[in-house]
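To begin, one chain is listed below as structure tokens, in the form predicted on its own.
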Amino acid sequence: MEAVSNSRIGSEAARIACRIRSATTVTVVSHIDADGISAASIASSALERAKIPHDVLFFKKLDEAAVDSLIKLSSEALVWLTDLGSSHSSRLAGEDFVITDHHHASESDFAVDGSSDQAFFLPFACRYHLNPHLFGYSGDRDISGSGLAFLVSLGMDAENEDLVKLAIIGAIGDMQDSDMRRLTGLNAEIAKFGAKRGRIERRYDLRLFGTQTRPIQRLIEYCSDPMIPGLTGDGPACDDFLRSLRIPLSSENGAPTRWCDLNSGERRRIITGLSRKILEGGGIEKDVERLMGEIYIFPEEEVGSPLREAREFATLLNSCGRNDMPELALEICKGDRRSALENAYSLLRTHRENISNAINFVRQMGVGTKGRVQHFHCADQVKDTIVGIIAGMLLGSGEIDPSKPVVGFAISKEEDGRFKIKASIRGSRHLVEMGLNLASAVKSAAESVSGVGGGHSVAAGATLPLGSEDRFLAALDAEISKQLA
């Protein structure tokens, strides 16, 4: 982290930290996903330790009405936006706003220095704005919103180093390790920093979700990245597979065996067996490689707890945020391991049921195609907060065409009581390598129907007027066709 602190992005984080420390009161504003909740928790913890009075507000999205409310609020407190705000930086200008966000900034708010190709914010944009895209880093894979909040927290006080695990949870929650099967860029520097201080254990291991909590047969049955021929989606076949490898399915007391319960020899047999299944089923070496990667363990958490491994921790936070209880997740991030955690476990079960029901609903309704775009519409039958999760799961499952981005629609109720359409769009890393940039494509398509949109190259979202879905799809297809021409 010394290299980061001495860099331009580190210097800017330190400058922003000074502004925050000078504030008499602060309002932290963040998104409801795992990265946003982690970022807000870092900010809140750092402010609490600095004895700066503060509140925390969560938003599903930052629309014009929300921005208006924040402008009014800034007359009473410094507003610190984490994991959102960059697309509105020209309106959040002056001394009373801080933005630490990794999403693409509005192109009207920055320019490029021709002598260095370095981006910089124009004078009318927010003065205290930390965004990786302006320092030559990718906000899709190099650092997340929580990572940026962590850099600022270190600038406030070096004692905030224990917040490092929240930066990792946020990055994993935003799937920034997906492409390389490990964290890279500034995320990797943050992970190394945490490992040196004993806060994080970096381990090369199986990347399947649920290594701490799921029975091993379910771990394999639900695997979709990569698909395991003959095993994915087939519970009895997974049982037979494990028995053939002499892997006990339960312990002596009858508890289901989890991956974290196995010894190294048992783990090697399973990995070898899964690799063979992939290759015999027509897979290639790259598919086998997807099985393994770097995972991030938090040694102070109990073995078998969803809080012990970053991906499961992030999913727990997402379950709270997507079910309208981000404040509960905030308490867990800040150390509550009693009532808040029990309530979160209950929400996690509800979250999984909601996702399962939503997947089945979309399967029954079917997925349509318009040019280079796939789409489905959940109307009011699925919560708008999980449509993006469903889109991502379908795209990675092999059930729909992986060569085309997928758009999920749902009806969303706005803060003012009006109804609009929420669109969540997901693409693949392969398409991004070919030129796909959903952030710009979705922004342009949404504006063409009087909506708003943005996000990342591989994942984006939009809020649209009712009845504009077909026109939005046509505009999005045209934008993506140009990008992939």
Given for the second form:
Amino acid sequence: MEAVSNSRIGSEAARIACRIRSATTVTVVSHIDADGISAASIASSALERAKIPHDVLFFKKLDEAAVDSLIKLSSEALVWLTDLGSSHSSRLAGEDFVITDHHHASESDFAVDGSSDQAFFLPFACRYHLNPHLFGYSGDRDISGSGLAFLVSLGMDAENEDLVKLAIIGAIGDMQDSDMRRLTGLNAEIAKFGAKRGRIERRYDLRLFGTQTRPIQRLIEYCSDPMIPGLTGDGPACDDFLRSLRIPLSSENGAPTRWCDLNSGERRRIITGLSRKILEGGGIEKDVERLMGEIYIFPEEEVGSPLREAREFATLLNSCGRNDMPELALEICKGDRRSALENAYSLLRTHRENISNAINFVRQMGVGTKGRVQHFHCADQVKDTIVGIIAGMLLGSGEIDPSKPVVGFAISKEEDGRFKIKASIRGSRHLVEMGLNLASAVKSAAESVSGVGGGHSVAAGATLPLGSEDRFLAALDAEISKQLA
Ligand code: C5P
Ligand code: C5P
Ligand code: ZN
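Structure of the form predicted together with cytidine-5'-monophosphate, please, following the form predicted on its own?
So here's everything in the complex, that chain up top.
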């Protein structure tokens, strides 16, 4: 971490921290997903500790109208944008804006002096702009919005080191570990820093979702990355598989056995059994490797709580944020373990139901293909904030063609009451290695139909005028064909 503090991105974080410390009031503005919520709670805790009065506002996305409202706000408070803002940085100019964001932005948004490898900001651009792309890092893998907010919080006060947990939760929520099955780059430095201080435990373990909360047979049944032939999607087969390995499915008092309840011998038997199933079912060594990876445990939380492991924690935050309750998630990140947590658990149940209903809906309607892209339309049957999760799950499940990015559409109601089309687009690691950059493809395809869009290489989103879906798909197909040519 010392290396990070002494690097260019570290000194920029320290300079930004000074600006924030000099503010009399701050408005934190963030995104509604797990990374945005974690970033906002890092900012909010750091400000609280520095005794700087502040508000937190959450946005589903930043559009021109939202930027207008922030410009108005900036006459009264320093506006600190986390996990969003980079794509509007040329308008969020001057002394009254701070941006800590990892999204791709166009050259003009960054407004850097291209004649040098240093990030010299042009006078009209945001003066306090921390984005990994400006410092030679990847915003897809190396650091997330909450990692950046954490670097700034450390610059504000070294005591903020306990917020490191949230930096990891945000990175995992944005799936920044998915390429290498562990965090890398600046994220790895942050994780190491947290481990040294006993805040995080890094473990090489099964990488499936639900190791703390799901009965083990469900853990296996729902596993889609990798697919386990004969087990994924088949509950009774999972029960038989575990019985054949002499794994008790429940404890003496009848509680279902979870991964976190097993001893190391039992875990090893299951991992060996799963590997064998993959290979026997025609999988390759690479699929077996994806079973395992680095996972991040928070020793301060109870065993069996979704707050104990980063991926489950992130999902809990997403279930609040993507169901219009980001403030609830903020309270949990900041330490509330009472009513906020109870309410979040009930949202998590609703979230799971919504996802399962949405997947069934898309299965019924079917997924179409246009050239190099696949697409489905949820109309008003699925929340616009959930469509991206569905797109990602379908692509990862092998149910649809993994060699073509998938676009999910839904109708969204804008702040002004008008209806628009929300598009969520997901690609695969493999396609990104071959040249896919969804951030730029989606941005230009959206602009060609008078919409807006952006995001990351592997995951992007757009807001489009009603009725422009076909033209958007055609433009996106053309862009992606160019990238993959
Ligand atoms: O706005 P933000 O950057 O936080 O959103 C990133 C989105 O991209 C998240 O919803 C995350 O789940 C998604 N993603 C994905 N697959 C990846 C990386 C990110 O679906 N490999
Ligand atoms: O909403 P969804 O999870 O599909 O968003 C994927 C990525 O696309 C996120 O990083 C989000 O910030 C970005 N996005 C965007 N412009 C939009 C919608 C989403 O940049 N209009
Ligand atoms: Zn993010």
